[in-house]
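Form predicted alone, single chain, as structure tokens, below.
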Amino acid sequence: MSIRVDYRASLSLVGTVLKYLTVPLLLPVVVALLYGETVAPFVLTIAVTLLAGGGLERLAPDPDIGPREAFLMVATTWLAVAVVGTIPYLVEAHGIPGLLSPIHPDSTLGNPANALFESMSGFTTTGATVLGSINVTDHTYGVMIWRQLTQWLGGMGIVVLAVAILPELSVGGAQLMDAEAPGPGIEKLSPKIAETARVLWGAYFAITVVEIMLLYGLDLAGMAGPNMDAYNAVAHGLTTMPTGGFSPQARSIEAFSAAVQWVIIPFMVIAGTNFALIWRALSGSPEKLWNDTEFRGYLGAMGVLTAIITGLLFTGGFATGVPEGATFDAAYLTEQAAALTGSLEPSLRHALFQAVSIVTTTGYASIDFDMWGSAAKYALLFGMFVGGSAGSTGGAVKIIRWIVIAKTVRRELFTSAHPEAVRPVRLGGNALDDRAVRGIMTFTLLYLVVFFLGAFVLAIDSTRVGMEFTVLELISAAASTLGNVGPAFYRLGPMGGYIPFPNTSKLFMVGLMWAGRLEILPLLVCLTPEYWRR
């Protein structure tokens, strides 16, 4: 069989991206030096990345790519950076034979399956973790900031960043961005695709800096609680804007004051908004925000979810006891129920924070929502499928697709009653062609099929090794990893983690996170025989 895809060109560009990944690796080197830690894990990672990247680059000195090569390059890049990202975790746990003793030999990330899970969770901005303890006592500051940096790099997209700064990717950049950028399509802000990529990354960088300054400002003003310092301000800035959720605090955002929680909420909302729309609003056209159908739907979804959960919390909608596998105790449940029931501000704050965190797929927690009653939990589970806007850093299905599906269903109902009528699906006053509508319907159906299949595989695999998980744990784990959300329920809740799963399930969820970040189709296309045949 002759192969139609120029895989050498694709892998050569993967090598280019890997080679330049060594530049952001300098940040954990600096952090390690500031805290008097060894820089060996990152020096080794830089050396391996340079060798691997340089070797792959030689496969095609002058790569020329089309749509097929773009699919392969984007899919392979996300897997390659996740594999490279495991090196600091493994070195911290095992050391370097003859050169460096293990730094934290008890780290759960010494298990290669765990290290790959954590790395893929970081780059895909999922935020699901297999860390046994989340703090800078049981891990180095350098490794912890690497964990957060992977999310920031993955948020706007590594390939989009490469298109922005590497002139060799200017040819074929449009195909690469279409293959990687989350959502039905990317709005071009400039005739030159590299300029569009630079605008998107520029806005992303600027908003991250603003959030870091505000969080550290709250600390300087004594309003942030005991745990916020410059390190935590940077760490949370790096994980909010990519809708990542890798907090260096075991209690996530619950570790900070109400003021910090209120400040982080609007940044999560911004992170889940189409960055092109934000750029146009900041460029003198703020009315474009409210005139945008998707933005109104996005705010509406979070508003409805917030109103429902606020009502439940205000009226005492907590669990009637500690469920099996929950990470909280009865005293914590009693304390939180007493603090929230009948109190509007904390009920509204936690409901809004969690609704925004789940819908945008950030995954932060201002409270252990595992102690909420079933109604509030199922509301959050529903939110895992909503997702942010197209062109944002959020995951899941995306609100624009749900809007188109709702309009399509309404159109079908109308034309069933009026067969002679011609009624196109309109979005923002423009008629969508049937091909775009079919694409959205196909993606959503495929997403749901993969979700159900994922939950089924997790159930089979856990039964195989004699482990028991509740139905809610299994379906929320599949929904959370495929949607790049992060926390699930019970043992996998916001204060728990995915450690209980067997390694085989963890590797399967690595695939779910990878597929979710690529929005499934580019990965599946690469797996079809027709893609490879001439």
Contents of the next structure:
Protein chains: 2
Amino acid sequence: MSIRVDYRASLSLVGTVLKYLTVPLLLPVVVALLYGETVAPFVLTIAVTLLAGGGLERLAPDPDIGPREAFLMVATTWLAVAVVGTIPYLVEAHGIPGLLSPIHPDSTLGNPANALFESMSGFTTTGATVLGSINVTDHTYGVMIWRQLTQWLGGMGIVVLAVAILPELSVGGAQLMDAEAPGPGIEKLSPKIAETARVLWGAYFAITVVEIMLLYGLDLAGMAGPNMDAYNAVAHGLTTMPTGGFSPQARSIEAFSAAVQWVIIPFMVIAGTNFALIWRALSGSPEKLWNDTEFRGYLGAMGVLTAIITGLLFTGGFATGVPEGATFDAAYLTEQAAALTGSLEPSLRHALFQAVSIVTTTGYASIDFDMWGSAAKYALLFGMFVGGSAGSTGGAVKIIRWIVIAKTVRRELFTSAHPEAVRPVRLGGNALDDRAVRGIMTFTLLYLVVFFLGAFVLAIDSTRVGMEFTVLELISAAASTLGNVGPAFYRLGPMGGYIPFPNTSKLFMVGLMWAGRLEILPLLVCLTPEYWRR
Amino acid sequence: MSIRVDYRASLSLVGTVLKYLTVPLLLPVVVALLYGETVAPFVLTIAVTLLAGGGLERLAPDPDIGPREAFLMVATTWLAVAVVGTIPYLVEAHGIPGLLSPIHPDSTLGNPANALFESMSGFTTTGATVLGSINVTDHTYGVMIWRQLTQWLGGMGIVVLAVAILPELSVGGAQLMDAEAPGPGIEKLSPKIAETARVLWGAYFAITVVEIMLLYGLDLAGMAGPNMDAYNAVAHGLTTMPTGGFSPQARSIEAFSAAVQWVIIPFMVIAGTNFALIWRALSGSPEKLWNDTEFRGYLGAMGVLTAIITGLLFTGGFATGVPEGATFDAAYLTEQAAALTGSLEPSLRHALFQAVSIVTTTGYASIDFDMWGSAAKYALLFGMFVGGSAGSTGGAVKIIRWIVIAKTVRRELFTSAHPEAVRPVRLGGNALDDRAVRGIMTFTLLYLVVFFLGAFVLAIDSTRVGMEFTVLELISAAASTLGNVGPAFYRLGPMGGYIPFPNTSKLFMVGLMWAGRLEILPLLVCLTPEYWRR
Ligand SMILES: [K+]
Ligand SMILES: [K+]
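Just the form predicted alone so far, so send over the form predicted together with another copy of the chain.
What follows is the entire complex, opening with the chain shown before.
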């Protein structure tokens, strides 16, 4: 291990990923053709991607990477893909000099900081947006489907990262992800990452197709509300499985019927579940689901939050007024409060939808939850730290870590009263490796510190340019971007967006989304001198 | 260790503590006599304390306790003392039936929940208040000095708890507190807790006297502002060393001159320093101060926060408006903003005063910091989690734990890149025991979880009674009471108080103050079945 990092091999593999990106870029090309739009933004993106990818691949013709190179490859991939992903947004706003005039020159994504924010938000499946107008009529269908597609592609990457790469790197306790599977471990699921990817992507693709068909079926049955059509069915199918949350509707899932909201809920739940577990359940062992400690904890967390929020909404726990600059008005507040107070179905539906949406870090909204009272809003803020399951596309801390932490506290209490006793932390019958437990605690503390400091940076940066965000806005923006959730509160709420921030803050949040998606440590590892030495 | 907990021995020692409480109760008796007030509230308290203390002592005539009994004794002591401490407040409001008519029947402390809140806030040196009118003319001098004295007494208890008891219990990593002292360890400072207490209380008493003399000296020199007198000098002397923060002035330290504010700052810094370290420095080894990692980190944390806040205030980072119900008005905002913007001394003074006050968890205010902008307020919210040094009267997480966590993250990054390497976490040249590192991480995570859940409980409880607090109020109230800081934000800010909360929330915060003061784990240990079994 006294060899230097083979960064050429890492970058060569990033080049390969870029080259593969040209295949899904054919979808927006097809959509553009269907709607009679220019395909130029995507052809240019394909060209740049092929050139950059090919160039990087030449750095090492036959790359063979070890764990250290994997850190660099993983960190660089998300950045490279996000940068390339800005091209369609920039071309739509600015055109191509001498070749194509601007298509929508008013697009907020013409600002490169905004374009990078939207692209990173897509590929990290965060779903925070800086789109000024979220409407296909103010953009091309091609660009809007590209925005959705970045999340679906990001989700594919995350599935492989979470199930096959991070556990191998044994970082932040990710090796624990599979501790409960005494049968075929994930390493036996497929001896190679590529094989694992093929298997999991099959399930990912199949579930996406089922959701699109259900949504379109509701539309055909006339049960989906006026805004659903084939385009919207595809668009939302692409952003559920990656727990993404981008919607081409300005009012997110509120734009559709209660039936659509009920249908989307189980798909969000699936998206936040460990994919290795899903694969096993689909492979004929559904009982593995109910025997899984994390899965039970995951359902339990969402269940408790749902019960609390339902109670709050049912008993009228809404905002007592409309703050200046809010994304809702008095009429909306009155109407929604009247519709929910004392009515079980809508209270339960919106409580369940939002609890699931936030805990899984999807970020869809079935209602402008900023008009909820402080307690219900706090429940969502709290949920932003829970996170989905390990091995899923969900972000934030993740349920399994909280379970291990709870068990570690229990052990500390026991050994305090009985110092002579030795008691390992157990999960599903297996004693956990101390190194993994330490990794989990270290990651969680680091996550919380980065969150606290991140909000601090946003506070100082906005003050620097003479802007005043509320402390809640600052806290929720940091929590939501670091946790890859999407919406925050007040002006940054589900019906608002991140446009008000200065560009420097947006670029900082690009970093938070990136770091959060990679579970922070792999990114930090690449920044230590020890990584590059020896 | 298969013996049951000897709870009689624990309670017997609690009885001894109660009996000793009668000695300091002579101070309010003297003050009442000086001001020609009735001594009845304190005579009754002395009688009850003697009776209860004597009764508890009879449970075990010659108590000999081990670590397990120490947990119970420590947890029970703070509760018992806080309950007894309510008597003067209740008697002032209600009188004694048939003996004494009510003295100040309008006192908010006539409400038992308020009285317990104020008493626990005193003995835990939190400094959060539910006094409706903080003014000696609306209370007796005796009761007001009792309120101050509860903090000074609480501080005496905490010094012994932090330096001599918690490290022995090896809970939450407290055994680390002294890892850097290769010379005479704390256990050699004095072979018995009683001896340790005698030594440290000597320093505690001496420093308190010096502060009182300095404050009164400023008054005699006419440099202390109109509100300072001997009574106020004593009152503030009693609440600085315990990092308490109670003041008999409604506007806290803003009531005094800049000179008084400058004088109080170094005493808060001393109060937040490890008392074992202070004792060594005073015993002829002042160089130990500068060689101490925690002390350097402690000064560094306050320095960085001060620099940031000074910059924010100097450049005009104040609130952009006066929210309804705020504790400041537009005239105050305009006047203070004009006085601070572009003026270095007041900007630096208030920034330093508040950074030191919050990080040490004293909670004094030199200004209504609620009129600061979000960034400066967030800096204080952030500071509430930093905490003072281990072995001091400061609360919250404490600097040494953050230092160990930072080093643990560094180690995790290193071992991620070099999995074959073994690298212990080092502090001041010594490798730290893994069990201590684990205890520190467990405590810090538990602290943050209790904070998040605590704010959630406050949110739900206030909604239950139809009240609406902002999320910032809820978060800061939980952080401030759990961290034993005192003031929070907005209505609960330094010029406000905790009166708006429903009684249930106040009792819950009594629990947060109690848990925070005991570093959570010793309290939780007593609540596990394993503690009582075997
Ligand atoms: K998301
Ligand atoms: K305090």
